[in-house]
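The chain below stands alone, shown as structure tokens; this is the form predicted on its own.
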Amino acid sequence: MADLRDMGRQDSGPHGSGRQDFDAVVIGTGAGGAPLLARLAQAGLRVLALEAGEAHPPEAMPTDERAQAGLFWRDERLSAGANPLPFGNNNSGCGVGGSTLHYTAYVPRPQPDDFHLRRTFGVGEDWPLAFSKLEGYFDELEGFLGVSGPATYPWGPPRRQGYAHPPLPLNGAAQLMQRGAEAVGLRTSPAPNAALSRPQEQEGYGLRPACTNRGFCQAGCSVGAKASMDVTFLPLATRHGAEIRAGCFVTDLERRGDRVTGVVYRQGGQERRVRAGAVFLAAGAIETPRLLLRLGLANSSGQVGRNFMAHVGTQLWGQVEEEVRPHKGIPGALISEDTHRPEGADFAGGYLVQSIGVMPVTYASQFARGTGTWGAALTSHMRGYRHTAGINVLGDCLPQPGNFLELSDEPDGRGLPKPRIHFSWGENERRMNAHATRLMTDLWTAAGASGLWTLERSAHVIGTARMGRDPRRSVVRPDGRAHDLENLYISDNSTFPSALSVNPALTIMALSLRTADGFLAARRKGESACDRGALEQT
């Protein structure tokens, strides 16, 4: 097996190859940088990914909350609005690897319907490309990844071909969600996860073992079973050449005309600079447009920070008289997508239902925070933790000119504005939220939980540089270039136009592979810039 660490021997100096001219430069190396990297690397480009966190070997991860916080993106960023979101452990990851480090790795596709919402609906926003533009890239990736999932998965369209591994074992919240949709007529299938229920090779890494149902997937896979990008893409990308820096914070981007030619970041405290023949900005939904913003970049049609998202994530809390051991197994194992469309629904949209499990610091605190309970009364709610289990719903959300982020007047620790986020929900968030709440307090109810209480959240965010085909409306191309400078790629959830009623990993995914192949077919073509049109005609 490969040790991650060899990544790092890539870098094995403060300017790690030395070398400071490459065809491509990555910013970032979660789900929207790595598999693009690799891409590249696989096509001969030499390529360099930049990341602002630290590499975090799987050896290295130990089965404790609180010893992963490095794990997670801490700059302080200020949210607004009558729903303002936490950030921390919740919404971002830093690292090698990027938030799939700390991702549950639950990876329904979405349906061909998500992509027309204001089609169907005549509210939101629809996408530019069809499902059909990335149902190859799905193929690939469940098979790329290993992701173990039912034979016959009940939603959606035929499949062209099944997962790659047999599904997991239900956990006991998965369970119990069985057992409560059986009483109340909903179907339920083991759901898709980006874990192994069976050893796979992988390129790069070695043998990937298949999972030992510890749980604490949100702190980080120990073993290596979860297809975080530390050990699918990113060691892919290495074995073709690929170098990865990491403790790398990008402060400016250099420009001539309508190309950026350069890419300068700060490590260990010094400022460097490497040249670039194209960028890839793969930050995520907050750094991105913040970086874009502090720049000026990308930004004539004004909307870099617009078309904020975050799914309508409320769960479900209660307890069981059988141990349900709520931090064992894959925390989204079971799932249920019958309210994608649900009869009779007064909202736009729709959302899944999915089992949850948690950790104990996890649970605590977000007990706390949404029943308001302290002191004793929080220490013996938490005697009763092993008899906890949890669902949750992951739904639609609407972009409204309310929802944005903005630079502050407030500087951070590197003396850089933070991103101050509004956020709020909407009358079709509210309305789906109590469609949803009515639903899983039944489904829990008919499955011999007690003591029921709800935490409303919105989970994943999404938007802040829309893709689009009128530049006057949106930021990038369905290819994800930029409409204002000819070689700067977003490739990332900020390009969303719409959330989607899943979770997003896998869709990044899809447009990152997609981004890639779209730019090296231009370059095959001869062309400095990927063709305006190549993408939609592929």
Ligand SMILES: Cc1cc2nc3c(=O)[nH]c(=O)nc-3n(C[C@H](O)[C@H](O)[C@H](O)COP(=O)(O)OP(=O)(O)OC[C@H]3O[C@@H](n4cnc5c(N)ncnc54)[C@H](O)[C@@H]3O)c2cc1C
Second form
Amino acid sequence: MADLRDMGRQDSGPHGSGRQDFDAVVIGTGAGGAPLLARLAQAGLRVLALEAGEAHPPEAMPTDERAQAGLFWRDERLSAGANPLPFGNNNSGCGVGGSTLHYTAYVPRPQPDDFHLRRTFGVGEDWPLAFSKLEGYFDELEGFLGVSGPATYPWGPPRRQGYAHPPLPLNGAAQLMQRGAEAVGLRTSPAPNAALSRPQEQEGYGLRPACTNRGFCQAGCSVGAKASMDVTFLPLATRHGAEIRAGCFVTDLERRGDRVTGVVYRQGGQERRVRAGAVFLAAGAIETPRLLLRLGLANSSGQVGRNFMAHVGTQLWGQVEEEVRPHKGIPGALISEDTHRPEGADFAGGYLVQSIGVMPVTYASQFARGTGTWGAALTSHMRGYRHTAGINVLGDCLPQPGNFLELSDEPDGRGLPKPRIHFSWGENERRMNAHATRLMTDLWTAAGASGLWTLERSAHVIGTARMGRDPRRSVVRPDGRAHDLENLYISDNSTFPSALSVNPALTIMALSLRTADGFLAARRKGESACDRGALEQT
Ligand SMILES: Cc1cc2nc3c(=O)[nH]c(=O)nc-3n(C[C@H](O)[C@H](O)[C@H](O)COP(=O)(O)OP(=O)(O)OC[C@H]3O[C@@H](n4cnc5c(N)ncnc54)[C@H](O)[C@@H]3O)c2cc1C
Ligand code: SF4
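Can you swap the form predicted on its own for the form predicted in complex with the named molecule?
Below: every chain and molecule of the assembly, starting with the one above.
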């Protein structure tokens, strides 16, 4: 088994191998950065990943809800708008593995019509590529990550292959959701989840054991059953010669003409630089546009930072007579996509419904925030914690001119401008939320829950450097390469033209692999192939 504590300092010297010259440098090691790092390393390229966060080996993951804060991006971000996003905890990750260290690992595929909302509804933005261009990557990822799921998944096109492993057991909330859904006529299915229901051998890592159902997925999986990048693509990458430098915050990209030539970063108070044949920016949908805006790069369209989206992610909570023990069991267990395109809906797009698990401190703070309950009343409510169960939705969000990221005048701890994110629900999000809240209320009532309350919220940060064919309306091409720079690629949640009505990580990884394959194909053909736009064919 690879010793993950050594990641980022596998070679001698104060900053990794000391090598300063790479074919490709990847910035960020989350769902967007790790898959392509492995692909490029497997192709024999000299590749380096620079990661702002530290390595968190599985065995060091605490079984402690409060300690999970160490996995999150802690630099302050400013929020504005009518539905300001809470940043800090429960937002985006920081560490070798990025946000996958703390994600719940729900990995449904998007459905084909997710990619053409505008064509269907006349609003939003269509993707410049079709579902069929990603389908092979979804197949590959579900096998490689070891996704557990049902023998037959009820939604989406017929699958070419089954899930790698049988479904995980249902936690208390999932069993309740199954009961309520049956009563209101909503189909459910065990969710595709990138945690193992059976052990799996992982190249470069060793044997990943099966999930032990302790329920701490959002605090980091201490056994390596959950397919975070640190136990899957990153060990694969290092097995094939990639270098990962942790604790390295990228501050600048050196340029000559329309090419990036080097990457400047800070590590332990020192400024360092490496030369790069190509740069893959995978710093997430906040830090990617923040860096580009600071450097005035890749923004001839004026679209960097624009089109910010976050899924409609409202939760509904209630209590039942029996013990649910919401901290136990895999939190990402049951799903329904019957609401993907609800009949008679007064909004564009759709949503899915998922069961959730929750730890006590998170639940107490959410209850206080959602209901304004404090002091003795909050303590009294928390006595019923073991009987508490929740569900949530995840729905489309349309890009709007008023939702964007900008650089503020306030410097952060590094002396760099803090990002300010403006976010307000539009009419479509409000209508979808009302539909979803009615449905969840019916479902939880039918399941026998009482004392219902909702937490209106938005989930995931999406869309601030979108892909498209038109360089006036998008930042990167369909293959992830910046319209403005020959050898700068973006690979993370920022390139999504629309939010999709599913959790994003599987699609981010699929795009990451596709970007790597396109880059490698162009390299084989020579740069002229790039110039002819061969990579943009969808
Ligand atoms: C609590 C929670 C649960 C979630 N559950 C699910 C789920 O069940 N299913 C799902 O699909 N999605 C889930 N998500 C969302 C999902 O985890 C993210 O959308 C996805 O992992 C984002 O990947 P990314 O590569 O775009 O960015 P990130 O994972 O944020 O990766 C960016 C990386 O870049 C690094 N970085 C940033 N700036 C710099 C810099 N200047 N220099 C060097 N490094 C830098 C960061 O430290 C980070 O490691 C969840 C999110 C949260 C918060
Ligand atoms: S519930 Fe399973 S996947 Fe989640 S942290 Fe525990 S062992 Fe890992």
